[in-house]
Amino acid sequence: MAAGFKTVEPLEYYRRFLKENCRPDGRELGEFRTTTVNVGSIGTADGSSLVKLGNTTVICGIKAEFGAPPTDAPDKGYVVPNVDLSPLCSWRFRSGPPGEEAQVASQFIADVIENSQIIQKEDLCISSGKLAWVLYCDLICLNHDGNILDACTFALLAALKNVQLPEVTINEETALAEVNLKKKSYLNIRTHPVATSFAVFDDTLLIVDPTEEEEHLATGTLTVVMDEEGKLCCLHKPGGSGLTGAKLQDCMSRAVTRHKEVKKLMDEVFKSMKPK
């Protein structure tokens, strides 16, 4: 009976749960799904991670290559993110060039990198005007069950913290790069941006970490990205219902709390990896 009602009237089905301050999957309105992270998942990458947010699963692999610095910024390197939403992760996506949702997600991650200054691009310069690191960050969604932006941001941060780059020097006589693979160092991660996404129901009710079904039924979505100092790095609201100042403040307060939870989880994972 309940399954039939959900199929015919999915929004009304959800409203009956939301009136009781809970959701069909048993979560409270402000409760996140179980979050897990593994790092170093891809042996062929220079840094990698796998993040699960409930059923939503994203893997991030980072490859470091040499490139010429930009002519207008000769002392900077590059960080190039790309989000891949293939038919593997959801029936909604098709093979071929990236669709609109994938392009929006890629731009969102690029904005987070730029606004949060997670890495200063000057740190990626090897020789001013001659050689710099290019970090290709491929984020591949394996299972899309909503809240892809939170999962991608977390996966990117964990993978960047896992990256080790070899020492590179420029031979003055030959002007060629010499790579010392025996001497590697981690990237200087300057901030830890964490995304927190919300769905708006009936223009007023806020729920965190929406599933794919909840995103579809919502009248709007909002993603807030904060760093460890409580500084707002990015605010992403693709149309939909407007929010009052008070509601927006609630979202930012919840994002600060979520940052602490994610940072604690990540610190525990990296601590467990260190040799004793």
The other form holds:
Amino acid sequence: MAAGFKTVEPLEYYRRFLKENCRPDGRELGEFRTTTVNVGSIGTADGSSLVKLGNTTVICGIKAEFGAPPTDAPDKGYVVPNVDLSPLCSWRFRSGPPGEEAQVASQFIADVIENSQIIQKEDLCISSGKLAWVLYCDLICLNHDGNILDACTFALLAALKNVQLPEVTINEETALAEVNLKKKSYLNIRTHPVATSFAVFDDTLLIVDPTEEEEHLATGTLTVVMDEEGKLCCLHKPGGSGLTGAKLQDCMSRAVTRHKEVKKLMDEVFKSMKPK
Amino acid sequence: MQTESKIRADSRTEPGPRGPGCSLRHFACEQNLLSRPDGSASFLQGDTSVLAGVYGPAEVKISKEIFNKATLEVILRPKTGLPGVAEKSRERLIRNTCEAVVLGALHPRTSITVVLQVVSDAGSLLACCLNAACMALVDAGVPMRALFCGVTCALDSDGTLMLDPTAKQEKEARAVLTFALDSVERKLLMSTTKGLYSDAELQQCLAAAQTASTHVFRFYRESLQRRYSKS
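Mind giving me the form predicted in complex with its partner chain, seeing as the form predicted alone was just shown?
Up next: the whole complex, starting with the chain shown before.
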């Protein structure tokens, strides 16, 4: 009977739960789904990670290639993110060129990398003006159950921490690059940006980590990306119902707590990988 | 029908450290300048200029039809080159902002298309696009529950706040924040930011943007009053 009511009046069904300060899957309004992360599972990639946020699954693979540095920044390498939302992850997407949601997500990840200065682009330069590393980050969504931005940011961060770049020397006589695959070093990750997404219901209620159904029923969404010093890298609110300054403040405090949870999880994962 | 407004458009007062001696650039708005779209507007902020045209409520493709409200579409064309991923991202921001204020339920199974063309970019482009879109929607007579406006804030390395930055100020700033606020309660409808900043700075910028939006809404009101008082 409840299933019938849910099909006919999904919003009313939801409101009944929200009145009791909980959600249909049993979570509280400020509770995240179970987060699991796995690093280094793709052997062919230079760095990889798999993040599951409840049912939402995103896999990130990073390949490092050589490229010429851009002419206006000859001592910097670059990072090229790409988010791929294929028909596999949800019925809403068709195969072909990236749709709007994928493009928006790619732009969001590019902005997070740029704003948070997660890696110093100068570290990627091998020879000023001639050779630099280009990191191609491919984020593929395997299962879309809402909150894609949080999962992608986390997957990117974990994969970047897993990337090992071989040592490159430029042979002066031949002017060619010599790659020493035996000597690899990790990237210098300067900050750890963590994204926290909220959905706004009926202009007043804020819930954390929305599932796909909740995203559809919501009147607005908000994503806050914070680093460990409490500095904001990105406040992404693409329209939707209005929020007051006080509500934003609540979001910030929740984002700070979420950052601590994620950082703890990441430290555990990387500590367990150390003895190799 | 052209209206101009000099909102403290004389040379900006020197901003002291954290001093709110910020002023907005010279505004100008012209409505109903194109004959084919149902509504059109050109909005100028300093040297930044955006032309907006609105078609709607009009026929919608069956695949895009929504049974109980209007389908809103935004197309943003850059000044040079083909539209890319950044334009798609901005289109999404503008579209969601318009969807929050347009009363789509009054025109179900129709489409409202907003087309924006960047004529010149001298800083605060997204805010100018939002303002042009709002004026064009008003000119087209699309029912809305509130007006909205875009305000850009820039924070430089020593924390000084600048409103409505020029392109040069944006490049040198540590953080650039763009907000869309509604006219009824000055609530935050849309926000997009670039760069690193703290929570307290965010609240400060939001408060400054809310004060600045009062000027923008006053300008909208004056410009519409002048237009309708003549006819």
